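Next up: just one chain, as structure tokens, the form predicted alone.
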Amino acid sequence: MDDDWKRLRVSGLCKQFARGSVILSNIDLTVDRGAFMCILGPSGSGKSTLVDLIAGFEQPTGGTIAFDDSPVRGPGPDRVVIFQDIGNALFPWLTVQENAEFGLRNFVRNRRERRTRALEALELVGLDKDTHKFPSELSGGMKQRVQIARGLVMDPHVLIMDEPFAALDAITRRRMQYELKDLWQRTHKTVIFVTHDISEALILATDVTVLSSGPGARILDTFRPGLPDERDPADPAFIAAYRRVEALIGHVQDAGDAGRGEAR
């Protein structure tokens, strides 16, 4: 895959659905190659719609999405999505290895190459000893690792993750956060990660984008937390970054509540 691109650019992006419902309004976002971008926002802020647009699953009403100057016009192997719904994301009749290989079937004819790439990806996520198992034999965290491996075998420009750990218990979720960060550091992939959890974003991100409440959500702020690689939620710098995001989201929610009160 061509690796000459430098950044993903979202410019003036708008999305309007039926009956005039505006979901996103004038979104400008730049994701540098190799970045770990976390997109935060309250429920209804259009986070999932934004990543669906970047993935090419939806088409914008206005604006553009491009790798440098090359427009994104639909889905493609350069963008792979890891979904939240781990229960339905894997094929239950396929083994771990077969699930990891699945996306390659339309792109790699050589079965040995598909197997090699799948095994390499499964080793990266720590499942090289579980290749023969079926999804029913896996824990929630293991299922999500299979999803990540299935994405990595495609060698995408961008790995898009839409609240991938939301269905996991708190202990597994924290472990998966640190495993994902380690994986990102080893693979140097560009990651766009959607979450509503401020702490999760600050543990993972090189860059944080905060969306306002919908409808017509917009970007409130994009910033780099400036935290060390090893991050401690008790660190004063971590707490300050947390409060920065919390204040942004809280201010907009308070304003929205006030506006609705006046309307009544």
Second form
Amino acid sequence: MDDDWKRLRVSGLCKQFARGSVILSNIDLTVDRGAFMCILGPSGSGKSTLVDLIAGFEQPTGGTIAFDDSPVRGPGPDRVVIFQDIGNALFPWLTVQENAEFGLRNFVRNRRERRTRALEALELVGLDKDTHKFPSELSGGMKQRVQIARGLVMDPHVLIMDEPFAALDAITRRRMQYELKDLWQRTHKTVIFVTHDISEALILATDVTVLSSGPGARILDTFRPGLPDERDPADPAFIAAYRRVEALIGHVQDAGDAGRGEAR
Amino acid sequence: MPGHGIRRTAVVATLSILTGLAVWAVASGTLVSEVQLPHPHAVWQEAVAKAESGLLWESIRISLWRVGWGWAIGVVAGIATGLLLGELRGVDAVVGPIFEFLKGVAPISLVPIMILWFGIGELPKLLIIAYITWVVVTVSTMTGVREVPKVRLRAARCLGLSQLQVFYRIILPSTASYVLLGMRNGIGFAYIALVSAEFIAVDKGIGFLIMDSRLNLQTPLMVVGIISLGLLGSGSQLLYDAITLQTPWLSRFRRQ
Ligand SMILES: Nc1ncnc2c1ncn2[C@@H]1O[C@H](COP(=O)(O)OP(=O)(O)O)[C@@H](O)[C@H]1O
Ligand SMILES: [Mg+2]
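Right, and the form predicted in complex with the partner chain of this protein, after the form predicted alone?
Complete assembly follows, chain above in first position.
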């Protein structure tokens, strides 16, 4: 894989499941290297379907996904996914340390190096004191930190996060958002982050893509929020951006309802 | 903490056994004639006599040999079949009900056909025990494979594992707890099958001892056989639990 890539480009992407309706139609998306791209959309709009295609878990019905000019095929360690399903994404028979090391076995021969690399990643997410615990002994937030460490260890081109904090309580969720923001500022890893939460997107993103409600979701808008590095939900600029997105999504939902009305 | 639980279980078990013995001792000779239900003391004397003559040990030895080998063969075959069927996507929907049906077929009903196919030697006896264990372990293993969460498989794939690596680094450890449970249930089924198997032809073994003593109206010996069977069955399960619980690397797979 080319390590000098500049952007991940999704063009004309369509997805229709066998004998199902069209979920995504003609999606174009460009993620620059180092960007924090939030994909924002209502539930059921096809956000997970979109990232499953990018991750290579599903094959598109049409269109392409490529790092510059080299198309992606199937899942691989250049696009590691952090899943929403807190209870099932980790390997419960392995300790925190072993979970974090898991993917390195195929790529790093030296056992001690695997250990140090995993420990570095665990330090980044603040879990270097819990390396011998099993996932069943961790809180939801800690489990998601292990997932993030397990992904970071692979040094992927893109870290794909599909609503990673959606199942956490509100306080933990907010803390995780700021921690992730801090992590991103330190590592400048390219992130594709899926959410249905407007403030979450505005706290984290350098780029926001808004999906219309499904079925047959398309991209409504892609924009840079143009907010300062330190995001504050009480900041007037933040509130203004929030309103703008809300209006956009509200408009979409009305249109979706109208569409469904016609179909009946 | 676990030690405390085990101690309490032991106390409760001892009490319930003593109560059972007391009821039995009172009932024998009063509510029921001693021919139909011999007194515990008579049974004890019979057990001592047969232990001294060696007949009891010889019967236990041969029965344990059959159960042990039959179960082991069934376990190995069941794990292999369960993994294979679980991995073949879509097959489990068809095969699952068939195995549930087979699980319901009492081993004893297979005795005549086993005699027909394999004669009256050791082979049909082992096969009946192996067969039922195989069914139980297959179902359990197959369920385990089917229940591996999709995100766990996906997580492994994007961490760079090949399909084959996913099988032995994700599917095997994810399925282990189901296999262990199937093996444990298999023990009970294996003992049920043992008695059926020992109805095949005149021979030795605890099952044979029970049947033979009925023909000779030696009820104390019959009760000795029944109790030995119960002790062996529950003893085997206790041993299995002790081994699996005390093996540190196995306890990992119980965590979910
Ligand atoms: N494997 C699948 N087969 C058929 N339909 C699917 C499949 N996966 C998702 N869908 C449908 O696609 C739509 C979008 O789902 P999803 O991508 O999960 O949305 P989101 O993540 O935005 O909530 C939903 O209507 C869902 O029912
Ligand atoms: Mg989703």
